[in-house]
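Let's start with one chain on its own, the form predicted on its own, as structure tokens.
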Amino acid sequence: MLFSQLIFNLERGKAELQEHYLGKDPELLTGASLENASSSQLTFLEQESSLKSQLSESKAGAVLLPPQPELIQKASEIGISWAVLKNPRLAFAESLSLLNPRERPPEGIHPTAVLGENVLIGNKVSIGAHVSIGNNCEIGNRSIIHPGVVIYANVLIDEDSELHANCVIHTSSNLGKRTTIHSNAVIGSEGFGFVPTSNGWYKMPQTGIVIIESDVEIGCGSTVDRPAVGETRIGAGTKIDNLVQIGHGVTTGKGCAMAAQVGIAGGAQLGDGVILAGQVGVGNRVHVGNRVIASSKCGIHADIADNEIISGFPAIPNRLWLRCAASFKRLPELAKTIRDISRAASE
């Protein structure tokens, strides 16, 4: 795609194009990082990027820039085509979609797929090889079900959704519009519910449901459990990485993001826009407020107010944690000082 064609499409996108310079109007095949890009590749720089000094040495065909005059001048001096946007990273994401258009599998139902009774299939749906769909399910328009997917009975999958190979959707789960479930993820499996008795553990039947709202994406190997009663709900626009465990009865707000190996215990509630970095743990029935950011390996055992940035185990405000962390390496020295003071006082 010519850079001029790409610019035409970006003008209609969300990244807010401000100005551009075509130069030689290069033919772009794909994207690359600034330091590795070739003449047929597009790259980008963000306002806070540490790579700004490398722009003059870049071999990229074109670059997407933030509105900074010194970068614009440097790109013009070396003759590289450029475009200035309010959000270059977003523009780069849009550009990758344009440069690498997604191949959609053919419409229709593969002959090896097995469908139960009373299954409703919408228009322009693709159902791949060895898919199994239980009774009374509904697959919305333009949805894609890749090979090996298993869908239990009474599942609703709304339009424009995509289920990747070998994921499993359990009974009575409800997936909203434009849901993406990646390979080997499991939605609606039984929550971990057992009652202790004198004779061991008695299983609590998990009769609830899972509701995935619209525009949610769930990564490979992640699980969202159904509760004993009621529902587990994932809020609209939430993005979940690989290997994340969402316990039974959890509710998340809209637009949350969870990195790999996050674990959320049963009954926890997350507000809107919560960000959980890798390996964060959220305790049973904890309430995490709106727009909370938890850094990696954070352990959340008590309720967190809105807009907090937290770190550590157990979680404390990030600034306090940084002060504590700065003291960790001095603990042996401080302990020795205390022992010396104690010994001197006793003499």
Given for the second form:
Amino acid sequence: MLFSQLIFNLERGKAELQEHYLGKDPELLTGASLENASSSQLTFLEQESSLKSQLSESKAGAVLLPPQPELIQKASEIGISWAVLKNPRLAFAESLSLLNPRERPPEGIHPTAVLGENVLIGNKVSIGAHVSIGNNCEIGNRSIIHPGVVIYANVLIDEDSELHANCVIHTSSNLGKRTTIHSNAVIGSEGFGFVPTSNGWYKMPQTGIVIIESDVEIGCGSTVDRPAVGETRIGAGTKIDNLVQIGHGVTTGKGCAMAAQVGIAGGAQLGDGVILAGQVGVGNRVHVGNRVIASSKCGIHADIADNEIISGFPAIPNRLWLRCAASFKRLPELAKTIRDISRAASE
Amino acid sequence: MLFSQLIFNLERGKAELQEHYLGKDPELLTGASLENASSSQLTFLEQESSLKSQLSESKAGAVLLPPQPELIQKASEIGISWAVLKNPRLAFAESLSLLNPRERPPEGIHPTAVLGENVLIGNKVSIGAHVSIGNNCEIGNRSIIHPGVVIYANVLIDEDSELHANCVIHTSSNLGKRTTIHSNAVIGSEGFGFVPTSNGWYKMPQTGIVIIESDVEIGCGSTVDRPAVGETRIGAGTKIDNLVQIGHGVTTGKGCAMAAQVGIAGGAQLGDGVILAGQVGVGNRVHVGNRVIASSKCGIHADIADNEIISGFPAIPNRLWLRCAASFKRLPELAKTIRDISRAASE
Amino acid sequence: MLFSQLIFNLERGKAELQEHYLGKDPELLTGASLENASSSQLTFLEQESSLKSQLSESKAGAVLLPPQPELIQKASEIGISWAVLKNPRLAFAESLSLLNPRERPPEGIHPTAVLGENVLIGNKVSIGAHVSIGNNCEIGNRSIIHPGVVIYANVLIDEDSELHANCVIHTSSNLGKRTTIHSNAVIGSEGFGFVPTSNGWYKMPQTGIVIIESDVEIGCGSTVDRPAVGETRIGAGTKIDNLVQIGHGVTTGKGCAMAAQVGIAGGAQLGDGVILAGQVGVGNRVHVGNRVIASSKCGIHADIADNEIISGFPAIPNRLWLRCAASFKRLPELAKTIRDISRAASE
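Next, report the structure of the form predicted together with another copy of the chain; the form predicted on its own has already been given.
Now the full complex is given, and it begins with the chain already shown.
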């Protein structure tokens, strides 16, 4: 795609194109990072990027820039094509979609797929090899079910969803529009509920359901359990990375983001816009307020108010934790000082 | 199901029905939590429940109560049907099984399933679409193998077991009666064993086997490795949640419970009734005593005696850890006090 | 296999056979640990083994020993066959391969496998039941694809590789010679990249690829993501255990080892020979030097120099951490001492 064609599209995008310089109007094939980009590649820089100084050595065909005069000047000096946008990272994302449009598998139902009774398949759906779909399911228009996916009975999958290879959707789950489930994720499996008895653990039947709202993405190998009663709910626009565990009866608000290996125990409730970094744990029935940010490996055992930034285990405010962690390194030294003072005092 | 029919069944259950009040003998369809239950739903309350005060506003059709006079009185006042049982949670579990009996997939072997040579299939077994079973396997009576499951050669699966979609059972594994393996779990895969050499890691062949005793449940995506020699063993009645790693040569006692994302390193040995909360780690060859309880994110590096309750990393007694964690938050302040004293002393 | 035959093979192996005593030249069937070995089993002892004292009670058919005269003498006294090798553990690994040679599934393409257009299959390849392979893939000579594996389009798999049941390889991934991918692992899935906008998270297309160099092993359920641009690369000879997350754009050096449930965030770079114990986390874009060893649950947030041994969260030198952890246990006591001193001083 010529850079001029890309500009034509970015003008209609959301990244707010401000000005641009076509230069030799290079043919762009793919995107690349600033250090690695070649003359057929697009790259970008952000306001706060530590790579700014490397712009003058870039071999990229074109660069997307934030509205910063010194960057524009530098790009012009080295004769590279450029565009200035309010949000160059967003423009880069839009550009990658244009340069490398996602290939759709062919429409239709592969002959090796096995469908139960009373399955409704929308228009332009693609169902891959060795897929298994239980009775009374519904697959919305344009949805893609990749090979090896297993869907139990009574599942609803709304329009424009994509289920990657070998993921499993359990009975009565309800997936909203534009849901993406990545490979080997498991949605709607039985929650971990047992009643202790004198004869051992007695299984609590998990008769509830999982509801995934629209525009949710769930990573490879992640698991979202259904509860004993009621529902587990993932709020619209929430993005979940790989190997994340969502316990039975959890609800999340809209637009949350969870990095890999996060674990959320049964009945916990997350507000809107919560961000959990990698390997964070949230305890049973804990309420996490809107827009809370938890740094990696944080363990959240008690309710957290809106807008808090937390760290550590048990979780405390991030700023306090940074100071505590700094003191922790000096503990042996502090302990020695105390001993010295104590000894001096008792002499 | 009419409440009276449910009572008839609970009298034969294990939750010890003491008395009941049929009221209008409501038709019950499902279970629900106390806050959400409607007139066609059953709910329950426990001795220590924080929801007790909400009983008077419940719209449930019927409620299962512990033997507490004030709760019985309140239920009677609002005219709700009730039953009193020694263990209302257990009664609720029994009730859910009655109200929503598990649907069994149809008996028989799906035509797309691929079976090796010398495979023995018991009576009333269900084998789903696209299942693959290796040579010399045996599937016990009434067991259910859901679609997409892969079973390698020489595997024994005892009666009344259920293997959920896309799980994998590796060679020579031995699964006891009433085993449940959830979706995408992997049993009997090669343990992580390598010998360091001057040419890099040399693979230690993993020629041992995995034995899963009866009544074990293993969660979605969890992995149980086989050892170089000997066996990995999961004790009877042990329940394992999602995304748990059980290393090669681990043995667990009977009736253990492990929450999601627990990791147990090779050769560790757990006693009976051990409970590990979410994201706990157990080190190589560590012995964990009977009935030990480890709180979430705990890291167990050294042997633990019977009946200990432990927390933190490295694991210490829970009570001590609670006090240490409280002090940790005050570390910067303590450090400052020490500096002040030290300065005062040296003046 | 007779012990004499084993010796014949070990002489040609890498463990450096020094001397041996055939004794009754026992027929050996399998390997076992020293405590459990019977007369038809081989066992071994290492220089530093805590089991040495048990040698005199061993019922093993034969034992592999390090060059230690007292062990040789003890073995001779009890009349057990023995061999002395510089590296008895390596010899045991070689022996297990000889005693229990891996069974290869039959050559050929199972009739239920579904192959796309322009797929190149090498010689002596085995492709199992219900495998799905996309367009333009290449499978090298002697590689084994177990049942249920899904390979997207444009994937290259080099010679002598093994893909275990139900793993998934995403588009354009490139797997080197002798790669092993264990069950339910996912290679080349979309990295977790989103641009925050006023309308929520906007997906950053993941147009890069994953490159797995030769002799790499990736455990069950582990995930290796592809990046927005460029590559994710796993260095030659690296061994990765189960349920490990490798984020988009990560590169690892040669011969690294990662235990179960390790998580490496996007863009992190590991040197050669890095060893990460269980549940370790590595933060975004962090550089971890050559031969760094991180103990379990360690959280690495900042760059680490070559050869460091680190622990804790945030990661600090292991020796310091051990002392800090010891002090942590005494925090309540230290806090009390400070209070006492402080009170005394102010009186």
